[in-house]
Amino acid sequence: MYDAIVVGAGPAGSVCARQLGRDGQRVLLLDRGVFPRDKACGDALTGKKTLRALQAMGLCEAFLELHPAASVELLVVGPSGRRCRLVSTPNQEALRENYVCPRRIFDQWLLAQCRPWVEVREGIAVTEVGIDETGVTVSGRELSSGRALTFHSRLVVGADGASSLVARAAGLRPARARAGAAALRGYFSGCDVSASQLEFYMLRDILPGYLWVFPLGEGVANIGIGLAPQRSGCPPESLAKFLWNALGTHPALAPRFRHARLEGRLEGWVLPQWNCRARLSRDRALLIGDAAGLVDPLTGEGIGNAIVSGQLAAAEGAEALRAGDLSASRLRRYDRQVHRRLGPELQLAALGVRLLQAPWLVDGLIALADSQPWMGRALSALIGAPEGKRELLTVAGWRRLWRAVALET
């Protein structure tokens, strides 16, 4: 019997499994995919949160050896075409704040960090999870052979995405119980892009969503579009049509992407919406990452929160395993840790989604960021740091902002 089974080897699952294994627990990490595998995502690792989490695990130097595309500038373009360029400042360890690294590369690298500590089984489709007072039973199928497999553990961790099977089996509210955001992305070659600049286009028809251009180097970019929950009912073909239309007609995009070519196909996915009332644990079960609905509703970024939740789950899970107490009341400490660490910024981001739907307000923010250093710093931090949300999305911050925007417009 294993001490813990982690279902899903994305960033949250790999981090959680690694930390549990380093604690001396016997851990099995399962994933349906065979790595390296592609994963629909914007590929951006934004802000100090991700870097700090990697630093805490002693993995920052190894991450930089992947040579991810480092971005020192953020270009933000508003509905009217107003724009501002924001310079992202290095943190105290002189690391860039924003990187772009394809999930095919990043997830394989992070999984490799697990292997010395964890038993990894790839190509396993989990079909059923049973939880009772005696333990956890995970049933699955080996995709290469069709062979049925059964595993047993004391604890199960669901890192299996927005439609989490573990969440349903545990009787927890699935992350997709509430409408989530929708996104679509593709890899394009032949792009006229700056290798050191992330681009965000706040287009009128998709506010408070945005179109992004994230460079990967050598004229290749991850280009996509993200819609907020209230617009996420838009079918994938409409998202694709909008993306192609924007690339072909927007004055800031069309001249630069005239010769761009789509490599492969466009991929769409659902980003779960944060629900502050949802339980993240019960007897012998924890949810992390997208399975816990920890995607930032304002930016759509989820990798940083996934890694943090994996760390928190590993710490609380290891203590519970050592104490021999895997009850819901004991594991509820994990819920409290997540709400304390991530809840405030996710709630503030949700407020931002509701407020940033007016084109005039978005244009005013961008004009203000272009002329006022404090606003530029706040908007830059907003993309990747909770400090930016706190500076902007509080009562005092909005009063200051409202007065400044009124003067600008």
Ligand SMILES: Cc1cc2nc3c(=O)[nH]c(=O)nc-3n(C[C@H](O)[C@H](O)[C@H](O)COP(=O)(O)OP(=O)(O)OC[C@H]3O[C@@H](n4cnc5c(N)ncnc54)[C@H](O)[C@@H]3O)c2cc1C
The other form holds:
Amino acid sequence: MYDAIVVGAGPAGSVCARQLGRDGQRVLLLDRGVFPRDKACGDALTGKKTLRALQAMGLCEAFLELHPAASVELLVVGPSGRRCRLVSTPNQEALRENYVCPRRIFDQWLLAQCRPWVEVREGIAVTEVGIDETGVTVSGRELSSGRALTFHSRLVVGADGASSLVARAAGLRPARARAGAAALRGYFSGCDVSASQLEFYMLRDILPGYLWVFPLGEGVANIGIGLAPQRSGCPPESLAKFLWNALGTHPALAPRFRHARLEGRLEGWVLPQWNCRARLSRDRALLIGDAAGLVDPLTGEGIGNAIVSGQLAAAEGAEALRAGDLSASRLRRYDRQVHRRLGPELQLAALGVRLLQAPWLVDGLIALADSQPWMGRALSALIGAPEGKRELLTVAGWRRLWRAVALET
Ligand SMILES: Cc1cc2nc3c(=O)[nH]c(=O)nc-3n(C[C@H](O)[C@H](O)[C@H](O)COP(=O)(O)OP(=O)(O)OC[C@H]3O[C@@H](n4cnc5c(N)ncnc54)[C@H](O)[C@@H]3O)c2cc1C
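If the structure you just shared is the form predicted on its own, then what does the corresponding form predicted in complex with the ligand look like?
What follows is the entire complex, opening with the chain shown before.
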């Protein structure tokens, strides 16, 4: 019998399993993929969220050795074509920069960090999870042989992404069932892109969604498009058509992507959304990452929150395992931690989604950031701030933003 079985070895699952294993718990980590495996994603890792979370685990330096190239400039283009550049000030520490690291590489690296403490089994698709007062039974199939397998544990952690089977089996609403945003991405070669710049195109028809161009070096870029929840009813084919159309006709894109070639396929779809009333735990079960619906609805960023929730679940799970109390009321502490740590920022983002649907407002903000250096600096400081959008909720946060603007005036 394992102490914990973690289903899904994406960022949320690897981090949670590693922390539980280091705590001395006997942990089994299962994934249907065989690593390195791909995952549809923009591949953008923010310094303020993802690297900070890695730093809390002592993994930031190792990541920077793996992937030292940061993108120091954000280019934002509005519906009217108005643009602004937000630049990190020189010598800002690594935690304020952004990184573009293919998930094939990042997820494999993160999984390698947990192998010393965790039993990892790849190529196992979990098909059923049963929970009763005696424990958890996880059934699955080895994909290479078709062999049926059964595992037992005291606790199960659902880190199995947007369509979480664990969430359904545990009677917790799967994140995908909630209204979600949608996104699609592809890798393109032959692109005319700057290696140090992340590009965002706020296109009129998809506001507050956007098209992104994230450079991966040597003319290769991760290019994708994300829609906010209220527009995500549009089918994937329309999203793909929209992406091709923008690349072929947008005045700032068409000349630079004339020779670009799609490598592989466009992939992606639903981004599960935060619902502050949804339960993330029950007796013997916790949900983390996309399975818990923790993607930022405004930016589409989910890796950082997946890692943070993995850390919170491991801390609460380990304590509950040690206390021998895996009841619903005990594990509810995890829900409270997630609400406290991530809730305010996710709610602010949801407010942003409602506000930023008006093209004139988006263009106005971009024009202001372009023409008024203090506004550009304020936005740069907000984007790089450790507390992110939460800075706007506290006096101390406003003071820090003011200092960032005033110090550089
Ligand atoms: C097109 C697109 C672009 C995005 N861009 C960004 C971005 O640039 N930056 C960012 O921060 N976020 C981005 N996101 C969101 C981000 O990809 C997710 O939030 C993040 O991957 C969540 O991590 P996770 O560990 O919770 O789940 P996942 O990364 O989805 O991992 C889940 C794992 O569970 C496994 N699994 C699932 N079901 C089973 C099963 N039944 N049995 C065994 N294993 C199973 C899967 O194989 C997978 O390895 C994007 C999403 C999309 C769709």
